[in-house]
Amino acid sequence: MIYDVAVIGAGVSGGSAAMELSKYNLKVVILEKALDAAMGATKANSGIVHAGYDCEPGTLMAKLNVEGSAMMEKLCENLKVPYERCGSFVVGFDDDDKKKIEELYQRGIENGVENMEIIDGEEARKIERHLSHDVKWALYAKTAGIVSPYELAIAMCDNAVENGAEIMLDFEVTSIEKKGNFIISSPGKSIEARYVVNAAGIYADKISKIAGAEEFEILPRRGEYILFDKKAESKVSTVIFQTPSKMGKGVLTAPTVHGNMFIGPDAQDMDDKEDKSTTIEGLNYIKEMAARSVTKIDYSRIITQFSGLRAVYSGKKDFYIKNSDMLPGFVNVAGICSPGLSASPAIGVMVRELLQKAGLEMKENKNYNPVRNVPKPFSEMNEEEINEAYQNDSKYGRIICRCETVTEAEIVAAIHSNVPALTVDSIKRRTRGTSGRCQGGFCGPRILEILSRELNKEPNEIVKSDKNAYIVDSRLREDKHND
């Protein structure tokens, strides 16, 4: 088979290109080196839907920021992925801050940004009652608001399959050969193609180097999280921004979708493109900056810590999406930094016209369904629609994760999906299970065997969330075996 398109890579930027192209009849396949979509910058960032103050007039940032912003809700409810407009804050302690603060007050004119206001300490404590008593100033954005990012990814790149287009985990590409047609290699196996979608996150500079397009780099910038359990009682309602640097929006405390609490991001430079881990001395940065916007941070109530990497462009501070000037048919979707989650569903819209301009004709699949089918989750459903939901599925009575209330059934739905949850991360992704307090304690025994068997996979063969990710060693089941 020709596919029209090969999108490379399933973060936000590639799952939205992919569906905005499910609009129209076309063949679109998506390759993802990983064996899950979501898995780069997208797994694992602030899931903030910024309201575009922050980024400089006239850039495609503050653009598609802005637009994307607009979007995002109707789209999050056509795909049934948590959204909340909570709104959000940038405080300021001094009257530096308050200059920075009119500063972002007057880009955000500029970029057409609305409900924006300047408020002092007092009237921000009347909103977000854990704000510090430290913060004499805020810029209070009305339009801002949280999703979940993975989520969101997940749903798109189901939603492109759901209307005809194909995802190809595990391709990672190696090789990209012009030959009339694009050959794109992976190890053992290769799809051809008319024309390609560059969105590989940090790894983008690669790929265009590799089809022989542009050369440019692209840096890994890591940031630190600590998220809190569900009952923490200090937890905001808001998203609390401090004055940014050049590094970027600065450590933030905000509310999750899913109703828990976590404070971050750090920003660390890196050389290493793989370098997920976390420091004791970023985990006390971010801990000592959170502090100066928010009053009694329970610790006691930390789940789980983590980083993720942010793909920076090292040239102009700005998004790179272009048609490739040096090979016709490639565009280059990169450097999709923050907002880069926010400006998704402008960047989809963005890619679909690049892809016009450069000569793909499309014709609108008149088939399109924009809202995706997804039962609702057991934890919401009320007692008429868990027992109908029983009486259809037996596997609705046995309840796998306690903390998040995820069921066996909802489980199998997820491995059998669209976009396959290969992996004890992936289910985590999609149902929330491993996701609570035990953070996997009980549940992801359970987990462990739902996957093996419906896979047809030895427990020895399944892995958390990387291909050598191995949860159970094989020499245990050797042992078992001598024994």
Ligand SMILES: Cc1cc2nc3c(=O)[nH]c(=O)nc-3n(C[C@H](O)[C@H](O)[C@H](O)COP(=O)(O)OP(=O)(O)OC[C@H]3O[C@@H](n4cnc5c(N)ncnc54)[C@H](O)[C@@H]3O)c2cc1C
The other form holds:
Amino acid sequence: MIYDVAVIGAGVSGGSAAMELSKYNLKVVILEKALDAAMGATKANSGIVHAGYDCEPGTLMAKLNVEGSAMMEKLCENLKVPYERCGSFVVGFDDDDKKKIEELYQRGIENGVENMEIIDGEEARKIERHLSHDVKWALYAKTAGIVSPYELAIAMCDNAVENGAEIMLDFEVTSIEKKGNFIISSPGKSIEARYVVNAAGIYADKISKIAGAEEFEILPRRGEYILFDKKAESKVSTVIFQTPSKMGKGVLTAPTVHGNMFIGPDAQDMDDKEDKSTTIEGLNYIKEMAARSVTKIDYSRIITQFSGLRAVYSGKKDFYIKNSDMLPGFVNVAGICSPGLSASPAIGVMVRELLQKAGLEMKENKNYNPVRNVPKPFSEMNEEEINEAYQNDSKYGRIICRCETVTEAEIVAAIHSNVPALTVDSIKRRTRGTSGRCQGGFCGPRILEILSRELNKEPNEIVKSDKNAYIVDSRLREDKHND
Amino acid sequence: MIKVDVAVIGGGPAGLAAALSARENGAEKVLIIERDARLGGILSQCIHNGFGLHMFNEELTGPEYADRYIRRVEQSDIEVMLNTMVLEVTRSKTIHCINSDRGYITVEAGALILAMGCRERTRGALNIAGDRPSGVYTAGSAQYMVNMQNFMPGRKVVILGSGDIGLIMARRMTWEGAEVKMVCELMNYSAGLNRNIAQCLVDYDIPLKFNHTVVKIHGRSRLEGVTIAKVDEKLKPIKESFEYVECDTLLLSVGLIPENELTDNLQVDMNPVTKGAVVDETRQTSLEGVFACGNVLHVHDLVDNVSKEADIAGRNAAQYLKNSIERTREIKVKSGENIRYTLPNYIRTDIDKLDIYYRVTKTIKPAVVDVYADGVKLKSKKLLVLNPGEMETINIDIPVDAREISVEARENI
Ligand SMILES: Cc1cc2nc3c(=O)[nH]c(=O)nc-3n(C[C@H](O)[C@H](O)[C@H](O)COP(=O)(O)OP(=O)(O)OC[C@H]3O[C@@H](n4cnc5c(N)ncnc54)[C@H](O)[C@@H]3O)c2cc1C
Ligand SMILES: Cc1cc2nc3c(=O)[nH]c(=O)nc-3n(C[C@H](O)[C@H](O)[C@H](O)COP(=O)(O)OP(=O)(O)OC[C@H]3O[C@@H](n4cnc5c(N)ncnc54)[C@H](O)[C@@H]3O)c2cc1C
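Alright, leaving the form predicted alone aside, put up the form predicted together with the ligand.
Full complex below, order starting with the chain above.
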């Protein structure tokens, strides 16, 4: 089989491109090296759909941010991805900050951002009661929102597959040859495609290079986060940025679509593209900085910390989205750092247009279904809905994750979905199982059993996230006793 | 809709004993709701012995201890709903649950006994920096894997925290052929029982490092090692003492938290120290007809005390239904110097004797405990040592006109 387009990378960029292409009569394949979609920057970021005042006017970033943000609400509704237009503040503490806030406002106007306002601290605290009393000024952007980034990418891939695309997980592209068509290989397997979209995130430079396209550099910049329990007091309901100042860019305090709150990220330039660890210094820094924006952060309610790596293009501060001049049929979608998530719906459209320009002909796919058919999560059902779900599938009667009330039915469905959940963490990203207060203490071992049963694998072959992250070393006795 | 006199949420040792006592004291329709497939709660996975020394004068394993109660429940007409997760309880004592064989069930109860147990604190709560590999488990999860699933979590183990479950797992993992390198404890004392330190660590030459903690986790896929550090008096890690320890498994035994998520909806008064409800001597919460016992009320070290407390809650739930809990007064029971918490928090009925449960804030050796009623010393008790890790009791006679009782501990010089 010769694919029309191979998309390398199943983050929001690749996912959006694949979904957009599935609206046309094309054979599309997504190639992803990890065991799940959304394992790159898309997994660990702030999840903010920026209003668009931050980007330099005239850049691709500014254009795609504003376009993407405008598309986001409808898209999330169709894809059943949690999204909330909660609004954002950029808070200022003194006159210097106020000047910056005014500049940001002007930039927003130039970029075409609607519904912005500069208000004083008092007024801001009426909207966000947890704002610190030191806040004197705030840029209030009502169009800013929050989204679940990994669910968005998974849903985009899922929708693409639903509409005819394919996804190959555990397919690490290690060579790309052009012999008429592109031959794209991973150890032990290869596929053939007429066009290639390189959306490999932090490794987009490497992919471009091995394909023989343009050489450029993508640098990793790490950001650390602290995530709080839903029950934490002083949980904010809007996104709170700080004004960039002598103290650095500042950190943000924001809600998540799942009702948690987080603080972060910092910004550390790294050498290592795999180092997603958190550090004592980084965590202390974000705690210190966050304390400036909001009153009383409840540190007894931390549930986890994590970090993500931004993919920063070493050239001009912008996205690098282009048809390759050196290698016709090869599209680079690189340097997609923030606001890449916000821009993602528009990135997909732009990639499709670039492919058309590069000569790929396409006709509309008449059967394209933009709406994703996903059952309501058990935790959001009322009594009647629960009864109905239970009548159809009695696995709805068995709660596996008790903190987030996730049923066996939902876990089994995730394992057999279009983008199959093959790991414990993949189940977490689709169902929230293991993501609550006990962090999998109770349900982790049970999910392991379900995965092992459904995938027909030995328990020690089941992993947390990647291939080497085994959870149990071995079986203790052959004759597993059941009582 | 099911109607019962007493509904007990949780079928662990607390729920079992509470249900039995409610039934024996006259409640007619008693129901235990348990989300697991079996009764016994956390005891089902505690296959080591050491349970029941106080209650039965015998050394039983966890399942054996639970069995004594389960058998009595089976012989009674107490109804048990297994595989039933309570999703919500309301202030009017309506319980919404989901059952794997019957779907959605609503229960209306005359009295409600909360016996949901506790959960373990996790890595997130400790804020340990580093990677996020597999191989980091709470000791209780590891215990479930080894004892209930027959899975071996790993081979080279470091344990953080010297809670009882961690100590028990140090020995358990050793028996299964793992190398347990050390137990690190942040404080200068153990949260676990002395007998467990002797039998689970000393006997197997496993070092217990006091004033040590884990500051970093290494390993991008599976755990490869941890950085441990000594801490100063303020519990801050000392940079110079950082040391890398190779391991593929880190078990956390760093505390238990009462599982009070359901309780939130009842809006009863909570004790921020125990993270359980505020109760009086009948184990009734601030919402009439709602009782609590066992680890959901405060974390116990010994199951024997859980059963005793549940007995009180069950008996009083039955009394409540007969309208015979007479609230004649309100004496506050307070924690004085060096006392972390006391239980109960109030005395409301006409009793003349009371067992007060308490924990101290630090190790005191030798110690004296004083109980005061409105500033006047009621009782003094000398003890060789008081450990924060061990719950203690003191029995007092309550003066008729007392208004406030307070417990204090100090060094016996
Ligand atoms: C700390 C941080 C905070 C951020 N906050 C925001 C925000 O609030 N709002 C916002 O709009 N944006 C934000 N961003 C930016 C946003 O997260 C990214 O722009 C977006 O996720 C990029 O998606 P992507 O698909 O381009 O890359 P990725 O998500 O990194 O996807 C690339 C994929 O390619 C795969 N891949 C790599 N190499 C290969 C190979 N050889 N073969 C096969 N597959 C391969 C990877 O496994 C990965 O799945 C933030 C980023 C970070 C790091
Ligand atoms: C991992 C672990 C190991 C321990 N080891 C020891 C030991 O070695 N020795 C010792 O003396 N003590 C030990 N303890 C202390 C022990 O917990 C107590 O002695 C005793 O088991 C507590 O009894 P309980 O009934 O309060 O709680 P549990 O035994 O935890 O029982 C609570 C029950 O409530 C159920 N439940 C909770 N929420 C719901 C809901 N929403 N719907 C339905 N059912 C629900 C649970 O499934 C569980 O069965 C251990 C505790 C833990 C957590």
